[in-house]
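There is one chain below, alone, in structure tokens, taken in the form predicted on its own.
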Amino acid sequence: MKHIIGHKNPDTDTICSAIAYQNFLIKQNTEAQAFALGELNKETQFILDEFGVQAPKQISELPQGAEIILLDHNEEKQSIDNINDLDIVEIIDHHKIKLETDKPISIYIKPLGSSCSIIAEKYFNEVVEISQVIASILIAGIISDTLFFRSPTTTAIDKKLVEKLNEIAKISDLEKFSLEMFNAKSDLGDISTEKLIKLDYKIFNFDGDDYGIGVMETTNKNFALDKKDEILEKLKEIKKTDNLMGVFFVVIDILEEKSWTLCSGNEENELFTKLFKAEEQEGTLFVDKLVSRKKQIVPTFEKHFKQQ
């Protein structure tokens, strides 16, 4: 059986693309199952509830030698805990390649706005029937990862795919649906500070050192900014306990396309201010139009460290 694995701290795109790819493979007479490497966020749960889809089973490891498909990621630190004991047979992603394999495998990488876009293309290109439910969750994944086309990661292909998928899904008002998704994501209730930071959190290696970067895409930025002192203390704690060079937490206002960043120390503050020309704003680092970790934040860090 093929085990479809998205990244840790799963977001809507990684879950919806995994479910849709499971369905695609089964229709191709391949036994497959999607899994989640962590608890679903409220946006993802809202979508699955909306369309009556069962959430993937949550796991942290698989039996030695199990065949896995890495979806929406390809970095070891973002993947399943015992990845080195498993047999990677395929990678499907829209990020740059970092992982090495010990044998030739199927790799499908495309610079689109979401992994759901890639899976949707596979359905259309290989003329595999798409149900209304699968079309709906593919649309949701594209909307989520592109911030409903506000993110600089958005391509013309993503927009065209949503249009084509919605001929099947028949979502009457995509703008309204996107706001319902984003509001669900922003409703975090009494979530703990560490869980807030790590809801959408990845570790990146820059020039041999590990950095944690968490993002909070929201329609209610004050939920996080009102507790910035608690977040700052937790960032320092995470930096120490996880043996990181630095941790950054970026609060992104989806509708205003602005961001406010909190850092784990003075050196990180100075670095972020320098790289992004950030403006100090009530104890945060404000940057206009900085909304994408993949397209804007990580590449800027990588360029900086390569020049050192």
The other form holds:
2 protein chains.
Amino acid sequence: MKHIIGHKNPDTDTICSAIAYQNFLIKQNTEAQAFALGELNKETQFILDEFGVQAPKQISELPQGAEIILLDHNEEKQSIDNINDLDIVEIIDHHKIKLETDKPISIYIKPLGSSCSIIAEKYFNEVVEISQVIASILIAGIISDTLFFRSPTTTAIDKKLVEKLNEIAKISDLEKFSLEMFNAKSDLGDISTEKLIKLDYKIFNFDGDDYGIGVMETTNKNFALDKKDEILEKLKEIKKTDNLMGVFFVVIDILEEKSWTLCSGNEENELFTKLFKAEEQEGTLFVDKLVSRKKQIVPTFEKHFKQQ
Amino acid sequence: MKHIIGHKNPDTDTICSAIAYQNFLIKQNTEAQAFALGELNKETQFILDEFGVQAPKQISELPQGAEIILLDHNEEKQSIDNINDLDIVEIIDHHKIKLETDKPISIYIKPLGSSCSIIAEKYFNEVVEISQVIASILIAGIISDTLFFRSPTTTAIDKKLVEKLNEIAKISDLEKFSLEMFNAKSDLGDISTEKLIKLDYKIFNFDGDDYGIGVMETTNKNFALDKKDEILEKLKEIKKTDNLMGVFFVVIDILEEKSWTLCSGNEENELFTKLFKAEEQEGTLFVDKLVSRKKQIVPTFEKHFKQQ
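Given the form predicted on its own, corresponding form predicted together with another copy of the chain:
All chains and molecules follow, beginning with the one already shown.
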């Protein structure tokens, strides 16, 4: 049995691509099951409810020796807790790679806007039939990860795939559907401050030191900005508890394509301001058009730390 | 322009897959050219002569910023000298991975018997027409890297691909063709001892130390074994000059599926004997069925050094 695993703090793309790849493998007579490394966010839950798809089982470990397929990630730190006891047999991803294996395995990475784009391409290339439900959740994954083509990670292929998938999915108004998705994502109810910061949060190693970067993609930025002081307090706490060199929380308005960042300390504030030419705005660091952790924020940090 | 680059000490699979992928990309209107990082071996030269294919241009560096595609390797040490000045845009390989990139790139790795198998699959999957010449050199690459299906790296897919490719290539007697290939490879003329050792030679890092492992796949083992004393002398010299912890030279009879190994010192002799249950045979270390550096020799060393 192949266990298909998305990354920790699962987002819509990681969950939808894992479910779709489970379907793809089963259609090719390979036993497979998708799993989630954490609670689903409200956007993902909205999509699964909308199309009547069951959520993947939530796990944090698997039995020793289990065969796993890593979807939408390739770094150990972002994966299942006991990854070193497991047998990685395949990786499908659209991120940069940092990986060492002790035997040849299947790796398929393409610089597309989402992992759902890669799975959709596999269906089309290998001429495997796509059901209306699978086409729908693949579209949802692509829309979510590319912010409906607003993110600089978007490629022409992503757009074409959504067009082709929607011949099957027949979603009548994609713009409206994407707004419903983003609003679902923005409706965070009485979430705790720490959970808010870690909703879409990854650890990155820059030049030997670990940094935490959380992003909140939202249509309701004030949900976070109104709690600015609590968030700043919590960022300092996380920095200390998790032994990090800095923690950044980036609130991204996905419709206006602007962001407001909060940092865990003065040095981080100065660094972020310098690197992104940020403007102080009511205690936050405002940057126009800064919307992608993968394509903009992380590469800028990496370039900076490499030059030092 | 995409520069397609095989590994240093090019073998038949690296050269044939690079030429075939050049053809594949050009057919899809992408400007591409295959290059060789070193002189071709006699097997490869025999194949290119046989099918009237021009050898790729030999280079050791490319202009800064050039876009490169790594074929049949993914580790910096096995690649072009100034790799850090170049822009890796794609990797196609069938080896284990040890890689870190600073942006997402296309990576396609499959645990098949050869890189030519992966290129052949790409032609078939993406329904790109294969000419008789390209089908022929793809078959040659698969036969060479799998020792005509004798190597434990061989998969069922490799065998099927050769069958399918030969519907186009129409090589009348594959067994005879493979013998001609292996004999060409074994005919080394007045090669120097150092060149003999480094014909198919790679550096591996085990637990922080570098080791050199050369293999000679041959139908005429005595060509090397008759020069045993000169080779032993040269192994010691290479160990010293190249600052290595040990150098191994494995003479593999590809028809009988046996090997005889020479080592750069007593400690290396003892280690090799212990790890592979080798038998002393006229000053060489004989092991039955030990024929694959990738699938047998390197993993055994790695397991040993990991346990320490």
